[in-house]
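Shown next as structure tokens: one chain only, the form predicted alone.
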Amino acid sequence: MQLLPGFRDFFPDDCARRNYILEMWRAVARRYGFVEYDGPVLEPMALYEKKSGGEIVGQLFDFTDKGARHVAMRPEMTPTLARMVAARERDFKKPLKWFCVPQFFRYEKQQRGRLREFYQLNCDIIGEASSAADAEMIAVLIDMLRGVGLGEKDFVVRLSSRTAWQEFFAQAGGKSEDEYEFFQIVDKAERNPPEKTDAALAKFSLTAQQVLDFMRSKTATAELAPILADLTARGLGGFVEIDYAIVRGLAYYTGVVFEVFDRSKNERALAGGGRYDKLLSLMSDGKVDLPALGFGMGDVVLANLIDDTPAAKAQLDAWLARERAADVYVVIAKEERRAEALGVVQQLREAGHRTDFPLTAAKVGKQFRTAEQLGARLTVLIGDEWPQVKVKTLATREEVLVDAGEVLAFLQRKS
């Protein structure tokens, strides 16, 4: 049976490769003072009806359950978030910096850097209002990005307003109700030729030609202005530049806004996000009304962009190597001395080792052949010597005679 369209099986290298993203991020979110949390895979389908916009309602995997209810595979996580913290914000002291690395679903056309499901850190930060918030986020996304190799000259985070576009839209005579519209005829201006983006903003007596004006200027508004000196002053201002191409799709973001590009232009966006201060109080129905935002960052294209730079390749190499399936295996030379093998594998498991030992009788060439396979730093063998073993280091071919109650801190000592 043959693997669904845009669903991936994950091998023991695929998944060792998905396994290094995932901790990278985890790492670098704690050290940022950040928190794990996590919901449901299955969502009411009015909960993306109602708080992402028509765009991405389009692109669920969504089906009536057998309680006859009408349900959704989640696509994202935010709504689920503002769900959550609209429930029991009193339970927790503000600001949240709150991330999660959940399984995403989504009913698209796969293409590179796209699939129908996918790996996405979440990084939000809920009760804060402050510039500081937002450069604290796009902080944590820089290093996110350095944490697996790469560099400034790799990547490039693209930061923007809705503010300066609603702004922008207002001194057009544009009304309020009609901004979300606008916005995604802005978001597709640079893609469409100029002749259909005059057409759709005829009725907003715009052109395309002034909304390309504005996107190109590079003047950070007084809303930007503080998060680059922020940043600046971290020494990370080299990987921000201003472009108000950015407007995001989702109805929901308000303010600040930002996408993430290879500078090689050769991946779809690595990462994107802003500001959504008001989807709490739409989501409490006016109960909680906090400020927030958050950015997520997909697996897919981030796996694409470190094959394809060598020094991230080189780093997620370096880290597979150390993750090997064992790092010692007891080599069983006399098959009469397998239960003293096994109080060894024990011990060597419950000091931490990742230890393997052939299950049923093998040659002790084949053994050897096993322990290199699964790339075994050392052996342990025990035949002859008893109660002597005699340690080998695979890759010098180094061989120590121990006393099978010292090995542990013959290991030590080797480590």
Ligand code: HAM
The other form holds:
Amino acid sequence: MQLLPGFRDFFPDDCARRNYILEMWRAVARRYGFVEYDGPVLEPMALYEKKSGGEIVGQLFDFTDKGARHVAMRPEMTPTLARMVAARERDFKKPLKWFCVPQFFRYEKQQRGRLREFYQLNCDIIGEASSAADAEMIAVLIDMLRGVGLGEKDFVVRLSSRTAWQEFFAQAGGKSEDEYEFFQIVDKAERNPPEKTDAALAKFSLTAQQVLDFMRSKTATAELAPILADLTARGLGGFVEIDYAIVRGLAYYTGVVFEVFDRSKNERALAGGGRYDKLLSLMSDGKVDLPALGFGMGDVVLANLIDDTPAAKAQLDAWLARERAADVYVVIAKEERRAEALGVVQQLREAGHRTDFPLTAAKVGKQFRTAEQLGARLTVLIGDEWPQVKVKTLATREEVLVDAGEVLAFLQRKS
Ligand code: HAM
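Okay, that is the form predicted alone; can I get the form predicted together with this ligand now?
Full complex below, order starting with the chain above.
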């Protein structure tokens, strides 16, 4: 049976690589005071039709369940988060700083950096309107990438604002109900030929040139300047550039928006996010009105960039080398001593040592080879010397005879 296109098997090596990224995400999020939450994998289709908008709705894995409900597998977290917070907003002190690491599903064309199943870190702050929250959000995003060994020369946060584009559009006589359509034209203006953009903009009496000129102006608006100042104060200013080409595809964004790209421009976006100050109000029919912002970062592009960046790759490899299946291997040199060996194995495991041993009789040489293959640091040989055992440090080949009852204390001193 073949794997579905865009889906992945995670063999142990792949799982270890995935866990490296997920563990880093969790560690950095916690370092910034974010707490973890999660939601359901399946949601009503209407949640995304109404709240996400844009391309994502056409990419849903949706179906009718046995109860005749039209449901979709989650393609993103933001609508779920907004629903959850709107339901129990009073139970939490603001601002909320929440993160999650869910698996998502999007029926996209499979290509480098884009699959149909992926993991995405989400960090969101709810209930804080000041630009300090935008800066905090971008800082945690930058540190997520620094955490895996990427630096200023490897990636850039492109910072922009839908407010700036709203003002541009209003000055040109555009109406607010047409804004989202206008944003979608702007979103594609760099990729599409100018004639196509001109044709799309004609009904707003705007031209591709006007849009592209504004896009290329690098001056920070009054909304963006304090964010840059905050990040500069943290020593992170070099990671951010103003770039009005970023407007984001999803419908709910309201103000500041940003995306992260690798500097060499070989990859798709690593992350994207921004403010969605109206979404909670929309979700609760006006009952809960809280400003909100956040970002999502996928594992697929990040893994590609790590593999292509020597310093980041070296850090990953060092981490993988420490990821061993067993730390201690109990060698049973005399089968008659298996019962005693099991006692030692159990004792070691209860004390928290990653311990393995041969399930069936095997030659001693083979057992040592297995120990090395598993990445064990130490072997504990149980044989003729019982009730003494031989503890060997595999790297140095140094061997010490220890009383069986003293093995734990001896290992504790060793680690
Ligand atoms: P998004 O731009 O759709 O935003 O996705 C964010 C990131 O998820 C992308 O930059 C990319 O790294 C990853 N990603 C998206 N689609 C795929 C795919 N098909 N395969 C692999 N990776 C993918 C959102 O999802 C927003 N909900 C983020 C957000 C959170 N905004 C506020 N809070």
